[in-house]
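There is one chain below, alone, in structure tokens, taken in the form predicted on its own.
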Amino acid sequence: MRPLTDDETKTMFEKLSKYIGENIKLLVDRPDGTYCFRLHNDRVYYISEKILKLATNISRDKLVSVGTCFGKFTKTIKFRLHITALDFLAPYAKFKVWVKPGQEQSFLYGNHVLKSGLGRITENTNQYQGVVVYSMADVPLGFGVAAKSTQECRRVDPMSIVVFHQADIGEFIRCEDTLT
């Protein structure tokens, strides 16, 4: 478990800023303590300083995970967010998409959001902007990338894709052996 290098931190924060903007500093400086990001086996963990000090008593080869896994670095040094970060991204999300009840199941099976299943979308959402997907009851379901801007969503046909799927809470069941 080691701190992230400057390049790794920059790559990860650029990815996070697509979803939560300047609210990244709210993740690190929280009122309930100081939190940090640590790298272990190409995975980035979000962990409190108190737990981090306790985790130093465990050897690296015996340590499986500690804290919340935010994502992992690929072999090409790109950062990929995991669904386990949703609980921390959702409260600070700048751009949100709400899906109709009929579209929820389709999204949770890993499909993109179609215009026909779109309930609401945050105003001024740009194309290829990171969005958090909610149910109409304001339950965070996952996150993705807006395929169309808010203005384009108003005039596209009902079968066109408006949000590209990236991760959803159904992954806990579909990929439970690979999530740590």
The other form holds:
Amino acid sequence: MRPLTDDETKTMFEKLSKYIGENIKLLVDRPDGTYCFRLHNDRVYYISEKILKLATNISRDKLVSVGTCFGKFTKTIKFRLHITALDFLAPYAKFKVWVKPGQEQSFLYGNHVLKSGLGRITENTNQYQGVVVYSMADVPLGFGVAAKSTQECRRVDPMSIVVFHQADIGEFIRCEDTLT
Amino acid sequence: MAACSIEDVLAKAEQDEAEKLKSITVQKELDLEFDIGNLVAYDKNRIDIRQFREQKKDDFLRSLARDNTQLLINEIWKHPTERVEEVIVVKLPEPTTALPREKPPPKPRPPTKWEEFAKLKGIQKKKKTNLVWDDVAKEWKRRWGYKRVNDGTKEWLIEVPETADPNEDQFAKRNKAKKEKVAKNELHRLRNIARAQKIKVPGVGLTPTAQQSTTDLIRAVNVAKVSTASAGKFQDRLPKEKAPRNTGKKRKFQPVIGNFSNEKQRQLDLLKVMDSKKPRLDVNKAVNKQMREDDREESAAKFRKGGKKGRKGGNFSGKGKGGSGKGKGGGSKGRAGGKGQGPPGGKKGAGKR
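Given the form predicted on its own above, produce the structure of the same protein in the form predicted in complex with the partner chain.
Full assembly next; the chain just shown is listed first.
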């Protein structure tokens, strides 16, 4: 386990800022305790200082996971965000997408969101903007990338994709083995 | 007249033909000497000066050359031939003429140290046989080389002498001694060669290579700098020389539980830098604005056409106005955050003024 280097921190923040913008400050600087990012086996974990101090007592090969896994660095040092980060992305999300109840299940199975399933979308969403997907009952379902800007969404046909699926909470069951 | 001319013509034609097909046999007083390996024929016949003066000189020389070439080719054809890719080829024998040297002969090798010593002492070289009778194996074995007679390293039993350390490995000791002997021999051999070719060999250290690239030289300088008693700590640098910073291979990370506030500060600074570098998305805003304008125009046109659609157009324009009012981000939380930060900032500004 080690802290992130400057380059790695930069890559990760760039990825996070796509979803939560400047609110990363609120993740880094929390009023209710010191939380930090640590790298272990190419995965980035967001842990409180208390847990971190306890975790240092476990040997590297025996340690599986600490705190919350935000994502992992791939072999080519690109950062990939995992669904386990949703709890921290959802409250700070800048751009949200609400999915109709009929299309909810489709999204939870890993499909993209079509125009026909789109309930609401925040105004001024740019194309390829990172968005958090909610159900109509304001339950965060996952996150994705807006395929069309809000303006375009209004005028496209119902069968076109409006949000590319990136992660959903169905992965907790589907990808149980690979999630730490 | 015609008959005479015809006869003349025929006679002339016959003469021409006879000249062309001169016989391949040539009569010479003395036979020529041939060196077919070099395709050479030596003609030692005397030249008749009177005949030389009578004929045209060119014709005489040409006929002489023709005769000699004929004899040479006759001689070539006497040798065995073979067919190579539809071409008949003659196998030439070894050349017999001794040609002079092209380059000067090599100088004799200067004697080695042993040879000098042997000459001084009068030691003669004794010719030894390669094979020696081995009574133990009852066969002829080599004196030196593979499977030789007295191979010290292949002994299966070595008695430990009384003066030696009982924990010492005698076999390893013998192997090491053998390696050292071989290395010493090789060193002497190379020294002899160096002395013969007058190459200067340094007593201690490495011989410099011929041409070194910039990177090699820089590396050599860096290594030399660190090779002092205090690992290069007190070595002065030239005025414009840069410190070598990437000589080590190990990456250094921050400790796991370092200074948390420092870490936090560094991350916040990084975020600040990132924010300042982010451009304001003017292109997208412009595109969206344009599209909103188009929508508004469309709805206005429809409103003019019919009253029912006017309501929809009005709604659209309201949303458009609300959207264009804000700079970036339409989320409620973002707006709340902006409002919260606004007044305190304003107050600060007032205080400064």
